[in-house]
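For reference, the chain that follows is the form predicted alone, supplied as structure tokens.
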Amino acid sequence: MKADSIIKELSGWKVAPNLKDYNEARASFSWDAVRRDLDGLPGGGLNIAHEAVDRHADGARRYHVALRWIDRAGAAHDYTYGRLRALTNRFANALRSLGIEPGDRVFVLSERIPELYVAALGTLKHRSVFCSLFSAYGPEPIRTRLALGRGKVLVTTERLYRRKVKQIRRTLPDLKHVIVVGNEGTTPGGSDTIDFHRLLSSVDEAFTIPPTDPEDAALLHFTSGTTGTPKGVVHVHAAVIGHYATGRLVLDLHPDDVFWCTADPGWVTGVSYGIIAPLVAGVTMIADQEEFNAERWYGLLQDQRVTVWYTAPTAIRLLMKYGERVAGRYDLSGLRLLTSVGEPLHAEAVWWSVKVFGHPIHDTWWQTETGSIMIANFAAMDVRSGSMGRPMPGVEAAVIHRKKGGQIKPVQEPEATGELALRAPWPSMFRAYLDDQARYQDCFVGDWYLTGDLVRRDRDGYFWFVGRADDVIKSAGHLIGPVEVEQVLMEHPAVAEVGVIGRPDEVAGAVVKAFVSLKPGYEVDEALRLDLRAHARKRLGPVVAPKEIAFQPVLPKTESGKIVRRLLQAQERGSTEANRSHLDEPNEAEEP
């Protein structure tokens, strides 16, 4: 089983893909043409919430289900486009009644509940800036982001307010209003908060979106903070053009699709593809209140007849741990397209998907800064397992080397490793790092955005992720990408997760070391260690294969599930930083 094998789609297409011929699509694509597919506002403006909600509510899809929310007990609650328009209008009017101005920042700290989606879209209607926070954050990460973003409004739940916000509120002078969603059967208490539903019932449900410049700020995303102070990444209303185009061409959304993006709305994927893209496409999107549970997830895929699924390699690895037998108890035949994002998808996961679902997973690549998918394995293309795929139509991607003096040199040779660069601009490209113009400008050389990701491009134009520029291992004159090593180790049946680093070495500079978490049923012993090393040496050769393999039950991750090699490096050095098995983990000593 080779990582660069091509996987054919097995079951045939139930509907014709929106992108049928990749080369033809690239040749004929125009961002202006995509923009013309959207309504726009009178006078030529563009507002994300109008394209996501009102244009459907004003037309034939008024009674079509926009949001199907699955509560913790498993019951489904439907919100049509018409109902969603009325609720989001009320939230926009509520912000106006509180004196909130366009451009002010409205934060939401919540699990996946309907009020989160209402607040997000109502904020965008009002032309305030929406920022969602990951609900598992502890008080300090919440305080840091609210302070950096100078949040004027926070929407949260009674439980989260009591546990995480109340203790820090006095340290946030810009925070003028906290709007609280009460737990069932209770009323949010305290004179310092506003009841969400009481507030919405006090205002009108008629609202006209004011003129919105496509370049008006709309979204503020914070990076996960793995390399210091979180960066505030600013996106504008024009980003909806990218969300719409990628929803059609990458996620292949059709009007009758049921779409499920498992990403938490506290992350950019959960906003761009868990709220905006499916609603702009006019489909029904699933939102599940509960966190990961293998049988629940399989049950949702079956019972809701999900047709297009967007998830993460972390979730796929967890499902793989449960084995094929659990999946076999469910009817998953409704699925037409499986897609993934967040970190490189190992080839073994793609092959597993073919066995379990009858379809390969189509991996995608993008960043918080790019705002929408830039490179993908498209629905009508063969999946080259382990590859990022090929650039989205309208996106020009290149492999470059940085030269002294700040210049760059394009790399034309196939298979050569270099930094991934994207030619600017594109509609969803970030417009700023909040309050850090110098850092923003450092991301560009001329009209090229430098991603910081090392890649190689094969002879057929597929891109392959090598690693972050600061993750690459320099060993005895060789440059070794940790992802390549991780992919091969993931092929072994005993391996659940793996992280690879370079351990400092006086002779070689660094040697490759792998940290491995095993699947249930496998025991740590020297025989398994030798078997893993032999497998890697056979597939990678002695130069690239790991010289050392360490077993540990849990690898350090961000809340979005990415393995943090920096913490593995710290662990290797014996640094106290290595004690953080998860970044920004909630405080376990909080009041229950």
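Predicted, not measured: the structure shown is a model, and the values here were computed from it. Take the two forms, find the largest set of C-alpha atoms that superpose within 1.5 Å, and that set is the rigid core. Residue numbers count along the first chain shown, from 1. First, how it differs from the form predicted in complex with the partner chain.
- Superposition on the rigid core between these two forms places the CA atom of G99 less than 2 Å from its counterpart.
- For A527, the Cα coordinates differ by 2 angstroms or more between these two forms after the core has been superposed.
- Relative to the superposed rigid core, the position of the CA of E548 differs between these two forms by 2 Å or more.
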Second form
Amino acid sequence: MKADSIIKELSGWKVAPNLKDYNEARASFSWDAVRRDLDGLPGGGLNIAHEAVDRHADGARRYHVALRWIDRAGAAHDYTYGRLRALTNRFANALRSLGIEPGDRVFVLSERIPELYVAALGTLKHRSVFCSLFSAYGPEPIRTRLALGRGKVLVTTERLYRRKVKQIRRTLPDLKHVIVVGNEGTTPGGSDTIDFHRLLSSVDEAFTIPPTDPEDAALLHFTSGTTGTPKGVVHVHAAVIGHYATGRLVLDLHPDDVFWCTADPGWVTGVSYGIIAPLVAGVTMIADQEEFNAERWYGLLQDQRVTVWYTAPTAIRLLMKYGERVAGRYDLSGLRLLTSVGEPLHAEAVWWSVKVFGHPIHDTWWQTETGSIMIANFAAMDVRSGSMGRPMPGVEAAVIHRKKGGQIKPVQEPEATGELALRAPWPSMFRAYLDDQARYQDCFVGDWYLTGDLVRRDRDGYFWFVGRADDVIKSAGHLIGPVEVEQVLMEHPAVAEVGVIGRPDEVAGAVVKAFVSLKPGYEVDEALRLDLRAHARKRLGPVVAPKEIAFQPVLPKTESGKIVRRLLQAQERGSTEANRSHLDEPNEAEEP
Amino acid sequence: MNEEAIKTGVLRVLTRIVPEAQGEQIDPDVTFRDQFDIDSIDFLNFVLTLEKEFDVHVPEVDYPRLGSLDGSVAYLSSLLTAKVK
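Given the form predicted alone, state the structure of the form predicted in complex with the partner chain.
Starting with the chain above, the whole complex follows.
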């Protein structure tokens, strides 16, 4: 059996890590000092886009490549910091010309193309709020999020507009402008849309970021909960302090790095680390238009001489399926640091990485709400394979139990399971759930933010992920709320009841599975199963829709008639617990 | 097996994994991902089901060749021809 630790030799580094001694870094760390490292706006205040673009464009890194975009065909297109400043200035001016105000929400629904990055940073310059939607969402999740966020502007592509937006547009009265990126020479969206490139060329290239309060809203991300509609997580410009600090200490970014975050900006990782953190660090970041493809990915790592890589366990498990031989055909010696996020990274994957890349993968943990990495395996710290790592300097993490009456009690003894709590505040902590103050306050007890993740902490202070405290499904690193899926299945005329859970899956971690009972008059058959899946996939998009549907006459319920998802879970695992179809109302999680 | 039969088999598998493709106009040279937003899990299931349907083994490195209808038919044709020989 292999040792469970990968011991780091603290000498002979190709590049000396920014964090060399974990304990020392923790002891000397202060968020104020990080803030002082940043530029700040010339007229006062703090704006993410200034730190990410303008301060480099104004200085020595003006001609350094900020974004290297790889198109579908594999060709690289470079955007220097100077060029990025000009384009994002134009986008900010374009918003102004359309009468968009600071604080208004600008949504983007797009695959990874340069216009997405320009829109994101231009929106921040204008002090509007940027919200990116995953381009594989179906019309329903898109409509829900645009409506909840009262999006005033949507930037999208011709193809996505035609397939997903046109049909829902009249249900969105707040949506004033749809800006469409068309293929050259074709007519985008039609007369009720604005051509992205024509718009940008019609406005000025100079723009001065107005004074920005660090507490001004900057980013909106939607995340899923167990109940009700998706939650709009609001982050402010001060979050950049967290992006910068973690970029330095966890991703260990150095000026000459080529950094590749494979996450799509439709998810929080793709914004915090696929746009902001690398640019604030002034490095070159890679964005690939194409989706996962093992040989393309190895090829990119090799040809672009990627030095720091941030990816996800599902991708790593897919690469593992391709085997070591494929990896062996590529020169991956440029890679210095591999990191991962999205779901627990199993020890097996860490060891595979050591074999194939010559380095372990360093798992990190954080959430949409935390805004930046909170717990990590650091480059200069021994890796406990399978562990989340240790808290980022400046972050205090605890294991707690919830008690009756809403109190919490810290768990001191090592190895005991409890809920992960983080001491508030930190710069990138979310400041609100959109229009839901009560739900926001429920996340805090005293000055602790309760994460909803169950963990244990070992004797040496490494945290280990145990599971979710709620019913939220983590599939391929994406959080999926069961209710959103259940609601769409309930629209189908054949469905009487439905309960949605995550079924453990070798590659995705979990896949969405729906248990359905049918209305009288409907027969269980393959055609109906396909019809239900087609319905869900069309409305929700394949990422959110169930991969599997099981029919059963009765679903386990509480006395009050609520479907108990954890009994469906247990049933899936084959536990006898599920044989009881009725049970008492479950109590809130209590101190065991 | 001729190309037409292979195409029918591919479409049968596709509509099992991607049921919303049923009755849709399928662009034979555009990837399934671009037409239906299928994710990597769908694609993996698609390939594994094709393997069963046609009783063949597809090495992982060849997976990308099965990304579109034309690609799948061409790839499976060559594989099945080689198998017969």
